[in-house]
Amino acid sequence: MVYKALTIAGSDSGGGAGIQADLKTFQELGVFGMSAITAVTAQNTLGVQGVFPLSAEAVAAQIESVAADLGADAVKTGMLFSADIIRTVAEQVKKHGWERLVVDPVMIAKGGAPLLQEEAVAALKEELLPLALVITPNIPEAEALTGIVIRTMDDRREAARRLHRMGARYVVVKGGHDDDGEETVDLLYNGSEFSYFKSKRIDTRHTHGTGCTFAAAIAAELAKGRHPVDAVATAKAFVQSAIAHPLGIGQGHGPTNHWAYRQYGE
């Protein structure tokens, strides 16, 4: 059985996030990777040069090119940029009935480049948040999704139940935005009941892509029939190894390690 995946994400020409992030770890996993591009992005670990979104009709035709042929046992999203192409890509999912479908509401560069226009963010909480069966936001994604501000951990329970109104089966509300403790604590909600996933906060500044890292490990995971709540703890785990050893390339804020999980574990 060859497990596939499928991202519907931006290209980073530096090679530590978006499209190229989720083949990396797709490819890890033991899963066949495929991707939808939705914009070529310039940008290095120093920040972004440039954006160049790609039109709604051309990432659906990637989509349906993937779907005609391969197929899909699970779907990730990471940067959506705009609302014509969230509305396509949802537009896509259910065309193609794609339950496990992980969304990474990408809004901001690691650098704090904006990668989702201001009017889609509309578009991405009533089309898209409905058919994902995991939603992946950190702090900053959180508060701009459910309109609280984001202080404690009460905060963040709050936020999780809002997500899980608008339609999203499993919230993930991550930690790593959190610089209080010596943990990172990811918030995992289910409609019903609350789980933590607990890792040691690393002192480094070669954290370019782990987002996208962490929500494309839920879809290999996904993709393989696992459940989204033990998805979500191989990802953990995968993205723990590959930030406490680092490649240590770049002069900025630098990508993780995708082949630390292989080689050295969790």
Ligand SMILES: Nc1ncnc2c1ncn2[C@@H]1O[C@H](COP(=O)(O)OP(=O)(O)O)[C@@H](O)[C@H]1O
Contents of the next structure:
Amino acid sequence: MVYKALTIAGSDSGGGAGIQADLKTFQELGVFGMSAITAVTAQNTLGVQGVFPLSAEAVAAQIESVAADLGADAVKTGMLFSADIIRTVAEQVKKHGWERLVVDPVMIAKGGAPLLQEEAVAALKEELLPLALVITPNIPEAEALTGIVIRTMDDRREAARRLHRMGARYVVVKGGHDDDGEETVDLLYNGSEFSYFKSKRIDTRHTHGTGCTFAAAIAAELAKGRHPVDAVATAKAFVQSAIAHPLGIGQGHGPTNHWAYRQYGE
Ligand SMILES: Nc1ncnc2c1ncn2[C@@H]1O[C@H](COP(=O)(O)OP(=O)(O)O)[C@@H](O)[C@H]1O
Ligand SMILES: Cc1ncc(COP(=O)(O)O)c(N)n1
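Mind pulling up the form predicted in complex with the ligand next to the form predicted on its own we just looked at?
Time for the whole complex; same chain goes first.
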């Protein structure tokens, strides 16, 4: 049985985030990766030097080509850039009946470059979020989507409840941006209870693409038919290993090591 996952996201020329991180992660987890590119970024470990969006028509055509021939066992979205592209992606997801959908609501690159237009946040909330099986905001994204200022774990739980009410069935509020403490804690809410995925916080600047890698690993595990909670557990272990064994390339915020989980395990 060959499991297939489709990523709908932006291209990162530096290879650490976006489509490139997603395809590497799918491959490492034994899933055949396919892609629909929403925007091409000129990017490296130092930052984003340019953003060149594709038309919504070009995005739809790529998705149609995949759906018409190969099909997808799970779908992941990343950088979507505009409201137009978001609406198109939502239409396509509904049209093809894709239920195992991971929405990583990418908004801003770690260096501060916007990857989603401000006016597109409403479309993300209204059109795409209700279709998500799993949504994986980091803390600033959870704040932008809910309007809650997140300082404490209670704030995070409240944000998760709101995102669930907006229609996402499993909400993961990631803890990479919470700099306090020895641990990073990703909080998962399924509509009735919370669970916590904890790992040792690694002191490193090589975290470019961690969010993409984490969400792609969830999609890969969902493609194999795994339960969302088990998929999140594997994704946390995968990204932890990828951060713990950095490659040390590039002059800025380097990429994670996508083959670390296979080579070294957790
Ligand atoms: N320094 C770190 N040490 C260990 N895990 C981390 C670290 N930074 C991020 N992570 C993990 O990487 C994943 C992505 O987190 P985060 O940085 O919050 O997302 P994003 O890349 O979208 O900003 C989460 O599972 C988080 O717990
Ligand atoms: C094309 C593209 N997509 C997404 C990100 C976010 O990366 P991160 O996973 O570090 O939040 C990025 N920098 N570039």
